[in-house]
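This document opens with one chain alone, in structure tokens, the form predicted alone.
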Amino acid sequence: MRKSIFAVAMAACGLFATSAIAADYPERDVTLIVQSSPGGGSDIIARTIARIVNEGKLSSTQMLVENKPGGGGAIAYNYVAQRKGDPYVMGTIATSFFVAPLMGQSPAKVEDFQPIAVIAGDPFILVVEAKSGIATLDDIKAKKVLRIGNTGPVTDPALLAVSLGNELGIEVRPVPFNGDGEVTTALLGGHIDLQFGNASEVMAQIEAGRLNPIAVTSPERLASLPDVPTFKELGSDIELMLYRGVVMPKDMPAEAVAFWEDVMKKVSESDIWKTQYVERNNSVPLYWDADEFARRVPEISKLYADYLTTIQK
């Protein structure tokens, strides 16, 4: 008898949850989980999104931001993934979203999430010291052996360095540093030859004339560097950006997906997002809805899987 009552109660709760999603969602605050510490790139993005949502009243309730750093992003990703069907939790993503499960650092796989939207892409710029004598990819190819800085073997700049070496048939020797700022300093000092720098990190040195940009990894030229070609324009297959988006746990009600998909589109179209994030960080304006994001996830994951296979040989 007690089991029957419990079953009926659970069924009733399920019906209530479904109707609540359809009619009144969201009924309480939604938490956006960030895999990095306060002040990091993902944290800035999350707080900018929350500000737009809250100030613009894009939701009837508040969006809260909670940082769960550690484990190369695994702590945050696992936290979100474990809340299947919970429409009040979502998370930001970074490269670690794809890499951590491939390296066995996180039990949460990309398949454990419901993609919601991508709202910007952060490109990388291949830069050299202004007096290096290098101005083109052909100049790089002629050098045969070059040193490039990165902050670890499993990072986007490291992946790009391997791709560059393979395409040009040259040896690109990685030199490790503790941070991207250190990489730029080493490049300016002549201790390394190349850097794949995030646009937001190297633009000031480019504008000051201390660094020369060779090419950008975005699909199209950057508005802030209209004279710098993409790798694709130069006949290269290199194209990679750090995609800025949000995901929710798996088994998400369709109404919740549609709601936040629409909210993120409005965020991406807002003046605050365009001025405070896209323009300030030299990002690429971008919007992928849930379906497009879901379609792209396997492609991006395979890109990193192939790279990891290459460096582990």
The other form holds:
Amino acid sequence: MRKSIFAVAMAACGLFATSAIAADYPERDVTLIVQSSPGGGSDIIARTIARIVNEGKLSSTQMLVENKPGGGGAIAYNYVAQRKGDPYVMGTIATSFFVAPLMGQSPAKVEDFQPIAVIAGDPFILVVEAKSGIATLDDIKAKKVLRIGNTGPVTDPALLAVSLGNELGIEVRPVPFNGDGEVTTALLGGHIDLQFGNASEVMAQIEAGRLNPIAVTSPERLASLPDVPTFKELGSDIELMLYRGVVMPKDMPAEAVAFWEDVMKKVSESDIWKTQYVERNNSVPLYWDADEFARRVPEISKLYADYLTTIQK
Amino acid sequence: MEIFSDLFFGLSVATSSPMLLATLLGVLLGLAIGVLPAMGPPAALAILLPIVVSFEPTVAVAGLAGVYYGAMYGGAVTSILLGIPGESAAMMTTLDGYPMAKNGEAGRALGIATFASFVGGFISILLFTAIAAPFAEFALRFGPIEMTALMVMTLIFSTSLGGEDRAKGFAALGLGLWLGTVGLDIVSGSPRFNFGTFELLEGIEFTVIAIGMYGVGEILASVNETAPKVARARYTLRALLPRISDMYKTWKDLIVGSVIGFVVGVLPGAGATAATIFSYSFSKKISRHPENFGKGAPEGIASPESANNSASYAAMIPLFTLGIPGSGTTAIMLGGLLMLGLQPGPLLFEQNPDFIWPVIGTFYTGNLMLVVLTILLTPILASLVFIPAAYLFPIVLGIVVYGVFSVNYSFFDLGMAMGFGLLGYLFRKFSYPSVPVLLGLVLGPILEQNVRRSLIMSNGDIGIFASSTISVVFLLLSASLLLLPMFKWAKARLKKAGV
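Target state, the form predicted in complex with its partner chain; input state, the form predicted alone:
Entire complex below, previous chain first.
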């Protein structure tokens, strides 16, 4: 009996502690959960963010990075989603954040998260092998049938390939590989014709003159490729980036959201972020606060949902 | 010759004390990782990565690369002493290494493996130094069509590994091929055989199956033996030492392994494991005593061990010459280079010679360190066979559990490893060969994916496999491999009938 009274008292204290979060939040180290293995795209971002937060003392406690790879991101997303109201856990996101629940592969839906901020967008560059004789979208249109590499059927490059085929009225044959590296290898060897490459992965090949860029999927031209047009400029509707941001579990105290939103703004404005991430990976600098991010989530989710219905027909 | 001055510069930097230290730490960690079952080079690199990013790039990459090729040496140790492949590239080494160790010649087996690793590594580094860039260009000609043909040839070659009972061999191969299909289908994106769990979405880890079937299975089978074989009395000091004579006895297999390892290792998505399967089968085909393979033949250790070491260097060629990772491990190395602020690409050799040549230099020093370290450790490691089973098995089981758990921190994996342990036990009980299961598991997905890629490219036209010279050559070779024995058999029948 005494035990249960004690438990009730403890629970009451717990409730009290959550509501009084603003006073000295954060009191403990915060863990940033990464859905990729070390060395992967999201991991590089997570470690850069943690470095800026810790070195710049943007939080009174440390930010720790923990990798939870597997299940196509589902393991990490579920881990975060299950910690409802826990203000000491947050996670990075990638395309899988939107796609995994749509595919029925992850019980954690996009609504199970509290969006915090998006701090960069990674564009895709449509590239061809340098000796292929293709230089413009019109050249592609003239080909009628093209083989285009992707990294799986429900990835951004695959979605972009379908959009391109529909817009130009050509037949695209999507050839799936196990990673961007394998796609680029096949493109260099002339086994496929096109690739929507992540800017950070194909830039070295472009600089070396092995691949030629046709157009970029970002809203504006890239600083590193000022001569390469955007799809929008060419009269196309294609515009897509891999949005880089962080989310927290649902039921988050407003103070915690405001705190991390502000920290992420400082991260996105820091020199380290600009030089070590944005410039190095040819990303597009941008900042969405929690409200804007929350507004965009259903839009982006719908984009993938529409795509999935077209390919599942 | 420019290449000599470049290499000399590389070696001089590689022998400076911080570089030597980084290489030593890398290869030591690699050795340890290789010895521990389940924990493969990708996992080790992933752990090391956040630590080394604060180092100078050349030093960091010297350490990372050391882990990678060091693991190839270490992998042989577990394969030989415990019969558990520490990682997929060491799986073929268990076939002859473990029987040899069981025959009381653990030191001899380790000696052959070490020497083969050294020779395979050394030949591969020489080739790397001399022809890395043009060879990378050659490897680009291997697209889905060519890979399909290569895998068909490797599978046909490997049918010789099925054991005595062909039906059981094919049944085991079929099981392996099926296990390889578990997970997300790369073409349609739909899950296959995941039974509604998301733990199975990315397929079953090779190590979980290998450790289960070999490690746990072997322990269960041995425990069940009422009268354990008392072979222990025959162990002598000589059994713990490597033998020099084995080294020139296996020269043919060393060359076969080194060359196959280099050629297959450089190909995208094929990797060291496929190279060892190919090389082992090839050595068995050219051997005058193929019946000794699988029972402790020195050639059966020399061939795959030289192949996996050779392949580990070759796998780094696409990364250093083109900036493209060819395997999971090199993909993590690429991540490391990016974190260090280096953008590997086709211009790395031209723009960063002061980075690339010292790293190549450390391949030479690292390989030398490994051969010395392993030879020194051989008698100590080989003494493991003196430990009675009553003490050894619980220890091994502990290592196995730790190893499997450490890959994904997943109890699910652990349960599966135990399940496959039971399967391994049943395989032994009913004398089914376990090797074809792993063959199917490794080769099946590569073959399936490349067949489907090729057919997507041609919109279903099967004629695409005849559109490439490389593919046609491989397919003709495969056909002759299948038809030759039939001709021989037919000829013998005719002769008999004539008499």
